[in-house]
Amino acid sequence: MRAYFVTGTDTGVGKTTITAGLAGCIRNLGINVGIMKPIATGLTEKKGYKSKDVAILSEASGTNDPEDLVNPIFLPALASPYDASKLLNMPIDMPLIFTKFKKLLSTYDVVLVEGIGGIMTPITKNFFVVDMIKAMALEVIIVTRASLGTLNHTVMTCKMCKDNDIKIKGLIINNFDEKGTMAEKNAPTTIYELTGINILGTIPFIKDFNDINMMVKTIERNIDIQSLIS
């Protein structure tokens, strides 16, 4: 059994498709593989899954688990999980997300967990993403950006990572343009300089990210998916 968390450098760079065409790839491979959004904040969708990023990994992964096994928590405002908490009077119950990540354990080969925001997001006042992870004693594996200010945000996930004896299996540059800017272009070998962290892969900008068969041959091109099962 093989289980990865996929956290970011920060919001938006792309974890949720990423995570998506990953769990497409592994499927393809014909292996059992589950998926997992301990915490969700946002608008709630109207039909189906409540997060639309828990909708894109189910699709992607071609599960069919209960909700409140891949996304324990939901919480229905566009805000961090600590906020989000207070807000709406929430509280967060971390025992529940981790029996629910020992459950997917025992029942796939592989899993897939995907974090909220990047590894400092506070969760509650005193535990942040990156408690999170060590509490799962899991892997992980880093997205980034190739865009200016990536070096700054990959460093810190990093270090961050290393402070907290957390095993960095490699970073997934996504929207990489090789005919960018120089900071862009030259994104993945200064990255690697500076973090000495394998890079498994770049994944060029994609129009619509909404299409997951699209992420998912882009991934098989780019990424070694061998080395994530093997």
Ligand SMILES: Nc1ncnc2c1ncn2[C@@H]1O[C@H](COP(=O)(O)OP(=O)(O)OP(=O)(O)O)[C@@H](O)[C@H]1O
Contents of the next structure:
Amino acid sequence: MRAYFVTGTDTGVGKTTITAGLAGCIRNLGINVGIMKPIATGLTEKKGYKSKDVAILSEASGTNDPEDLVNPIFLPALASPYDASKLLNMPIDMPLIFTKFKKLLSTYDVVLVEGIGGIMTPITKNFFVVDMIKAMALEVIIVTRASLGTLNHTVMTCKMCKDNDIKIKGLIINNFDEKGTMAEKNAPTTIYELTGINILGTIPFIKDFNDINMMVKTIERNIDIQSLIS
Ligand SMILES: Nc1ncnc2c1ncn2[C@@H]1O[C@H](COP(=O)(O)OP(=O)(O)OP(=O)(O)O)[C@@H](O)[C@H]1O
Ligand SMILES: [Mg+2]
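Output the form predicted together with this ligand next; the form predicted on its own has already been displayed.
Then the entire complex follows, led off by the chain already shown.
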């Protein structure tokens, strides 16, 4: 059984897209792969799953688990879990998350857990995403970007993991443009030099991206999936 927590250097870096793509790749290998989004915030979808991230992850993995199993906490506000929880007066039940997580672990051969925001996104005043990762005892995959500013965010994210004894499986640099600015082109090399963390792969910006299978195929070309599951 392998499980990973997919975190990012920021919100919107591509955690859902990459997690869904990885799940699709693992599924294509005939492996029983489950997904989880322990906490989601944001607008409620009009149809199907409340959380858009959960809808994307479920579709890509081919799972049909109840929403309250894969996403025990949904807070309908465009805010961090901490702010949303205060705003809506909805306390976040962490033990519930851990119970559901254990159930998924016992059901699937591989489980991919998408975080929320970045590593220091607050869940409560004294409990951050980094603490949730530790409590789940998961190895992380960090999704980052290549554009200017990424060195700061990436180095800080890796340092928080190291300081908290969280093992990092590797980094995935998303929306990579090999013909981009000097900063973008250098990002993979410089990130590796600064962090010493394995770069699992770079994923290009996919023009007219509208189908998760486009991401599955791109990941199959750019990332050694076998190294994640063996
Ligand atoms: N490589 C890519 N090529 C094209 N579009 C992409 C790529 N990666 C992500 N996107 C798009 O960028 C947007 C943000 O990606 P995504 O939702 O996966 O980020 P996230 O880190 O999960 O965000 P959140 O913090 O809200 O959960 C989405 O519209 C997604 O389709
Ligand atoms: Mg997401």
